[in-house]
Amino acid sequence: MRLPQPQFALQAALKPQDIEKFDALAVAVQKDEDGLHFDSTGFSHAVITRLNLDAQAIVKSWPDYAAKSGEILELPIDGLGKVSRLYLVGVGKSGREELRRAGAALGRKVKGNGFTILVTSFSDGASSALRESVIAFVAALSISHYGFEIKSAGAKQKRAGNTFTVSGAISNEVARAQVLSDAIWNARDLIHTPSNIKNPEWMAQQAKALVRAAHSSSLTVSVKSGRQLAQFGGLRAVGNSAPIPGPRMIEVRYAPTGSKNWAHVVLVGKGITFDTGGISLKRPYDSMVAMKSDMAGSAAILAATCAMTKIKPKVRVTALMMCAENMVSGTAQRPSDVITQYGGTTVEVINTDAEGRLVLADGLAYADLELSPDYLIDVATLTGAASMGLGKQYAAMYTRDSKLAQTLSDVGERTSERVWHMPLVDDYAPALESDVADLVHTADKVKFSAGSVTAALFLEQFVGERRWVHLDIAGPGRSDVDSGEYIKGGTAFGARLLIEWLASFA
């Protein structure tokens, strides 16, 4: 259901002539008030050498073209062995972002082609810059390629997949960024899959076809269904609403031999396979073609996590993926039901369309009561506000340790998954007060206009004192639009975050 993934090789050193086995060559330019610059280093040297490139005639003959970032002139190539075409890729300054666009850029225009291709994009230097800078463009050119259909044999179009080489010189950062793309495509894999296919059971089969895939001991993946989630109110209250067969607590560790003691972060994931918003039903009805993403927290999480298999940082890891549907049937909750949550706090329930919250909480209290974290993550597409508030640019993110906050922010600035740290106002606490439960789980009751706010201030009762931090991904989880990394839908956002903040544990 996936469209192909491309391919990287590596290749240390390259003759002129040895481009001739490529069937189009990719090269980096650069334009200012002295003309266009190509790239002289590396296997740019050889393409320029062997195609005997004039950037000047260049220049005559496309004067309009001006090497900004993502900017590809495509030109057609003759008598060269297998080689059609050459694209020349603007990369305006050559900045991790101008390099991020370019990847995409080039991604897009290939997408599908089944090309092998030569990309010629970076000097062989190896500062700490030019290595996040080669990341995000091979990182980018993969993500850009993703594609998700579900076609009769009749309607599909044929499309193949790319294979790219690039400098043996960068093969560590090329490793890297095919862990981050290899994250992606799992994740939306789960996200972009219809919900009649995709229920919480299903969500527990992927869950352990991602940890066999891995063959790694270090990884191990349970599940809870039916009685063993007797404790967890809010998962069953939500989850209870739908067929058989209900809702399931997957976990998934990661946990090398002789890592006892190494630090360990606990990953909370909403996972709800699709939200109908309950008896509060959604208005208006066509905010409900997306929810089938409403799972994506789970699915960063679980990228994320599986992914450690191939990073090995020193650093146990566990995932919480709280899958549950909230659906309309005669066993949904109801406005004004209390249920108690795992570790015996009761909420009062004003709405049922906030549901992502009650199985958070469930997860949160279960990971500080029974698994010791030494950090706590929690990730999902909770609530509109955050994404009225900030747009699809940024994630919400909620603690308290400033600290933490900096260092995820500094991680989400090089993956371009960025956070931006709100305020947990205490001021805005009275809205959680009920009168017959310990807490309710909305502030419908006292009008505060941050629901966003509130709706961290609710997960925070389940975390004790732990190191814990709220992302809520409503606004950059989901994109409506097709254009750079993203396909119109889910996005995988937080897994590229996980993975380089888990990396640093070394």
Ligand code: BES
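Positions refer to the first chain, counted from 1. Definition used throughout: the rigid core is the maximal C-alpha set that superposes within 1.5 Å between two forms. It should be emphasised that the depicted structure is a prediction, and the values quoted were computed from it without experimental measurement. First, how it differs from the form predicted together with this ligand.
- Annotation: Cα of V446 displaced by at least 2 Å between the two forms, core superposition.
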Contents of the next structure:
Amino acid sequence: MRLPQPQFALQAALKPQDIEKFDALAVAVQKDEDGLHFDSTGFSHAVITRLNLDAQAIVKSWPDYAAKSGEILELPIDGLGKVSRLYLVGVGKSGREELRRAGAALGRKVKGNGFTILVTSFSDGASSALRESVIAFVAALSISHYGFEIKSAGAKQKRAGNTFTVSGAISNEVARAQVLSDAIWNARDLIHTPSNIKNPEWMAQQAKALVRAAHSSSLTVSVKSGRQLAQFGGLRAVGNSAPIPGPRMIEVRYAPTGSKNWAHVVLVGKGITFDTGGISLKRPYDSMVAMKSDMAGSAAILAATCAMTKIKPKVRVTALMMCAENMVSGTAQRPSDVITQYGGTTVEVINTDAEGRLVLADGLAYADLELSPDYLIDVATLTGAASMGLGKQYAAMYTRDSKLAQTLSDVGERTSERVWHMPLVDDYAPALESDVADLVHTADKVKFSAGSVTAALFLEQFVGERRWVHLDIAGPGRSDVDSGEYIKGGTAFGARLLIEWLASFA
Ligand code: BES
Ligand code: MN
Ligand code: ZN
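Same protein, different state: after the form predicted alone, show the form predicted together with this ligand.
Once more the chain from above appears, this time first in line as the rest of the complex follows.
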């Protein structure tokens, strides 16, 4: 279960006596050759004068404090009402990514202490140029609080939620940051839930709960299961390896009244609730532990679609969550099976651990044939190969639309969910040739390597003439470190990228 989520309050005007009501104060600082600087505009000025803060004295007492972004100096405060702490938060040169780091550092520092904290000078007098930085700061402040644990009552540590009061005319920025961080929290809850709890039907229940919680007639959900999936050969071949309740396709739609003629974006998410590899069992066995997050793509598109009700862009969005468990069992598919994907394409299954592309192919074909998308985007923890090339900081992005690639790259930079445009190498087309079926689903490793590229080429077979983007998030979808905005495990990568891109359909 998630740890307490921080709350945000806005204060339009700050009187000097208000300062005493908080448990702690946080003030941005910079340091250069001339010494330490506080941003002394607006509300921080009130705090600084009230505290009698003396930059030179601080430099003298803490000469090593460099106020690098995310570097925090915690000072005890006495005799100022309730206030017990001052956090000087280094912001470097106050760039967007520096503020993101600062927000995450402050969030980590105070996580669980139950404080009410007045945050000034990160935000005061925000010009439009600072807008992105404020959003990054506030979102990071929230996201860095994320935690998930399932502990018995006795073992549970008491952790209290924090409340941050931010001052200044930044209500829009704070609201946007909350939309982004709520989406991350929601998606991470799904990703961190263990797979003995999250089977495909559980995913459907969660999707319904999130849709209900949005309280919006623009957002609807429907679920296909059992015989309704008769034509979804990929989803069935993978999902029928697991016992009850079997695979699900969860369809979440954002379609406000009057949206008929707006652009239609269809998102397809890989939703493998656990990936054992199937009969081609994953090795080394340890590598399986991470596979509870193999539904991270589905979690990201669900969270992003639900967020639309708060942003209300002029775009129709349909999310297709392709949910199945890839199990080892008597009903599991075999290497050499031939399956029929949605739309009729036959596929020879070589390695049952390449299950993601099979469930995605059904989703992409269904979108192409039934939903008339203007944009078709899939998000998937698809190949280890993607992270071999790019590591964990960038998702591998495949598309033939270089303009859209540039747009998404830009949004990725802004949201810190960065994507790298990869080539769909046509020379590798023979990798998809099969003797028995229309396509083979895994390329001969020795001949082609490039496992992330050949997976993308396979998916492309199912998108028709659509404007299509494939995001392989196997790298950035999971974090190995507990630092900054991340804890070990699912990151919910893709949620912010999609929300901000969809928001641009104003
Ligand atoms: N879910 C995995 C990919 C993955 C690996 C995600 C590591 C996150 C971290 C996917 O289903 C898979 O097993 N892919 C295979 C494909 C291969 C059999 C062609 C892989 O990457 O090894
Ligand atoms: Mn697999
Ligand atoms: Zn997988």
